[in-house]
Number of protein chains: 2
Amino acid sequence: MSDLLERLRGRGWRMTAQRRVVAEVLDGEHVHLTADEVLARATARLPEISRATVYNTLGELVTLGEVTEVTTDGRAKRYDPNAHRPHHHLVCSRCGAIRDVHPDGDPLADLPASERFGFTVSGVEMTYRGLCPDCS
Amino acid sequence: MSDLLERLRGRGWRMTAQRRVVAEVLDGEHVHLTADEVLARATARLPEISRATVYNTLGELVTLGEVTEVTTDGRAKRYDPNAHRPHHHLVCSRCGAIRDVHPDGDPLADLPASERFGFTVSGVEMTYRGLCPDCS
DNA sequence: GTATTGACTTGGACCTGGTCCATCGTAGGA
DNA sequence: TCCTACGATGGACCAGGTCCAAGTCAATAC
């Protein structure tokens, strides 16, 4: 994720300890943390970081397209740093575990014009539901 | 939706004025109301109905499989009475308008075993995003 | 190296959506 | 018509998130 820090700097982002820590916490594959989890992990590294800053920073990362928001349960939003590789999600209905998945085909092409109702369709999110190995 | 009332009675549901009003408010196609909107419309017909009752009743309808919960924006859940005809949703990114849509193909079949990570996959939700005619 | 300044951070108040619970009311069976 | 268990009520409470005035500091200019 150090290339993320580079990209952000290149965009004129003012680099602060808080922002660096939030970006570092989001590093990795299959990371889908809630804002509170990000706060907890960030606090472990930088105890005086505030909740508002975590929310601000996450919001900026989303606006910049570096991170996507995922809502799988109507409760806390989750933040997915894997924004440059399009993918969908597979969620365990029991324990909430989340995996990134890459289905075959192009779901956008599967929506015929007659089902678009004049909308300009730009994207699609798919959430597969099921039971993970531990829960089934 | 009077057949809904019949089905509920058949399942031993105790019929009260409040439950009847909530069920009636959810009648129709392309209805995607938030709990607060349901409460507002129910209050118009039955002024003394309480918020807790609306939440309770919506929860029961969901449990019974008569209504599905839809979360399109991480804010308020929406309640979709069109639960017996499987479908997905098309959402305007600007104004939040929602349409039911029926894409071609079978998205479940598009998730190969190698992308299932041992999950027992049982369903999928698709949310198409775009701009509605009024907003584009 | 220092001064400057506007962007960033802070903590606490506040908001929205939702849940819980003790108490009261009533649908529907006997 | 009476009884009673199930349902309704409203107000407290909770989680997740946003807002704001005041203080802090990264980056630029010198």
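Just so it is clear, the structure is predicted and the values come from calculations on it, not from any experiment. Residue numbers count along the first chain shown, from 1. Superpose the two forms; the largest set of C-alphas matching within 1.5 Å is the rigid core. Compared with the form predicted alone:
V121 shows a C-alpha shift of 2 Å or greater between these two forms [criterion: core-superposed Cα displacement of 2 Å].
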The other form holds:
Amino acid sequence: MSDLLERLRGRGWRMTAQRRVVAEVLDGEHVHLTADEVLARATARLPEISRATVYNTLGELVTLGEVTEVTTDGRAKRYDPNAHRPHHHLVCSRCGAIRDVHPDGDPLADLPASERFGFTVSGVEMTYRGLCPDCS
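Could I have the structure of this protein in the form predicted alone, to go alongside the form predicted in complex with the DNA above?
Just this one chain is shown here; partners and other molecules are left out.
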């Protein structure tokens, strides 16, 4: 069983066939699909699944904190099931491929007090950009 499915079962989330397919499509370490990509893959597995069901399920998963919405290019939101392990993203500037990265160190500690302007900083979202091996 996938990590996402295990977490959802542990929460007692009602696992319909449609919800299960969406969760299965999202499962993986470097998965960052748009809603339309989730819909296409879910439809391939379960042809009767509707667009509304996919979008509603994605919204529920985000609300539950089991999936995060990621926007790296100012366009389509992408859905990241790796919500429970802190990470950043490495994005290809040409094709838009996204990889999860786990650099050493604490980025919160790297922000000096003089640059916090009185904020109580609670999180960091970093995006590294470059060209993937296929685009280099």
